[in-house]
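Single chain ahead, written as structure tokens, the form predicted alone.
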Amino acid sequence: MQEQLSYNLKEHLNSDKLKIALKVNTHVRKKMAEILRSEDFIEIPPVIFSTVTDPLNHPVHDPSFVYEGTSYSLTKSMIFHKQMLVQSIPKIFTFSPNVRLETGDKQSSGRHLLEFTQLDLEVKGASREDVMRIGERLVSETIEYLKEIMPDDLKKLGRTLRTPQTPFKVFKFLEARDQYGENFEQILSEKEKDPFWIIDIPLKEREFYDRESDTERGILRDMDLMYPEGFNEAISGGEREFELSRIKERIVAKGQTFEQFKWFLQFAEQGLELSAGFGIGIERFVRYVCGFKRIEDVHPFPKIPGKFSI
């Protein structure tokens, strides 16, 4: 990796782009917050490291430290933390700043970047069909809001938004991938017209803590909302594993180890009730709603895969 931006900073911050970027920015967070507190979610701090947090599901560089002897990873999500807060909190939501050191193939994407924000949630006692209302809502209620009191910066954009009805369509992945292949996430974001869920994905793509089926072995209660005109994943998220003998069943099948979740396992030890939440990208949503080839154009400083950032 050369020390060197790939675009004149001075000008990027400069850029008419950038400033209505953070304005809509500014808008999602807000309105997104107010509909939630409408539904008494409780606003949480973020928990920005941590001794144990996302492993993901593909690679990706770890971003840990050692502190007094302690070994700290980055938050990659707050996956643990939402699903042990919300056993005493039923209905949480944070703006959560993640760190994904991505691999530099992701650099031509358009729509990884190295740090962002999710808008992370978690509902006690939900079904996945619960949480992709509240999802639907935000999309679709924040998607109108913002037609309506940012028509002109919309229109400097050359951008036209439809507002989704809802409720969203809905694709089984094992069917999408049969009909369209294995590039059928982005053939049907190219495709359709409005953002749309796919859900019942293959418990191999997933990690460890997300459900699987009681009915469909193989299966989990997960779903991935996309966005159209080829902007691609919005949110991920589903049900929860709360029982104990599962949650290690589903560690042992990934090759992974009791040791690095030790925390969490002994806290699922005293008792879990089910549970579903989703993250949603800010930054890609802001990129959504302005249309942008690129995630960078949204963020002032952008850490983008593969390239020098400041």
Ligand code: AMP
Given for the second form:
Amino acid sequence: MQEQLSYNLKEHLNSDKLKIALKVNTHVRKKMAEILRSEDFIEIPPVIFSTVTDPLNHPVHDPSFVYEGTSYSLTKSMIFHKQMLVQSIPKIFTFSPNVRLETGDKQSSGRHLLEFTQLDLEVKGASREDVMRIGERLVSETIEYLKEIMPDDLKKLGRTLRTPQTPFKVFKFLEARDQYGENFEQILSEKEKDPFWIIDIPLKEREFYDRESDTERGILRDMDLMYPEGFNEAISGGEREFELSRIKERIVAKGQTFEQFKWFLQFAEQGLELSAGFGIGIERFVRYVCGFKRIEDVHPFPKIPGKFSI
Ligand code: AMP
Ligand code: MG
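Since the one above is the form predicted alone, can you give the form predicted in complex with the named molecule too?
The complete assembly is shown below, putting the previous chain first.
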């Protein structure tokens, strides 16, 4: 990899595009946090590194280091920390900085950064549908708010945004794939005019912690929110496996080890209750609001898959 930036840093930092995107970012964080606080969510501090982090269901390089004899990973998501803490504090959220060293083939997607922030939340005793309603509120009320407070900026970007009506449309994963083929997510994202859900994702597509349906084996109680206009995925989430035997079965089925998740499993042995939650990528939301082709335009110091970054 050549040690050269693929863009002019001074021009980028001084661009109207970036300035507007950062203003959107500021107001997105404020509005979404306000909505959650109004629903009695408690904001928790982010975890930057840990002995246990999200295994993810796609390959990434592993940013880990050894400190005084213990190996730690940079946080890929706070899934396990959320699931442990929500047992005591029933509604939590955090702006979680995640590091995912995505492979170079993600460069062309326009929606992957190596370093990004998700607004990550979890609710004890909640169903998938309960947290879908929260996701809809966050997305539609924040869009409405941005249209109200920064119409001139959006106009400068040539961006007209619809405020989506709730509840959003729902597609079942397998039905959508049968109808539109392997690339159904992108096809639907380009076809639809408003954000929409994809639910009931098959087990092999996701991680071990997504709860399997009690009535439909092999189908998960989870969901993705998709943006329209081809902007693709906004949110992933769902209900969590909370029974120790099922958690262990799923880890084994994935070919993972108990050692990898030791601290989480020790906690789970003391009993977990059902929770559900999701993460919404902040940079992706800002990109959608601004209507940018590429996610790096919303970040002052973007880390782009497969490219040199400072
Ligand atoms: P996941 O649970 O892995 O789907 O991640 C939760 C959310 O974080 C996704 O729905 C995206 O909005 C966002 N996200 C995930 N990976 C990236 C990435 N590499 N760059 C930017 N945002 C991401
Ligand atoms: Mg996802």
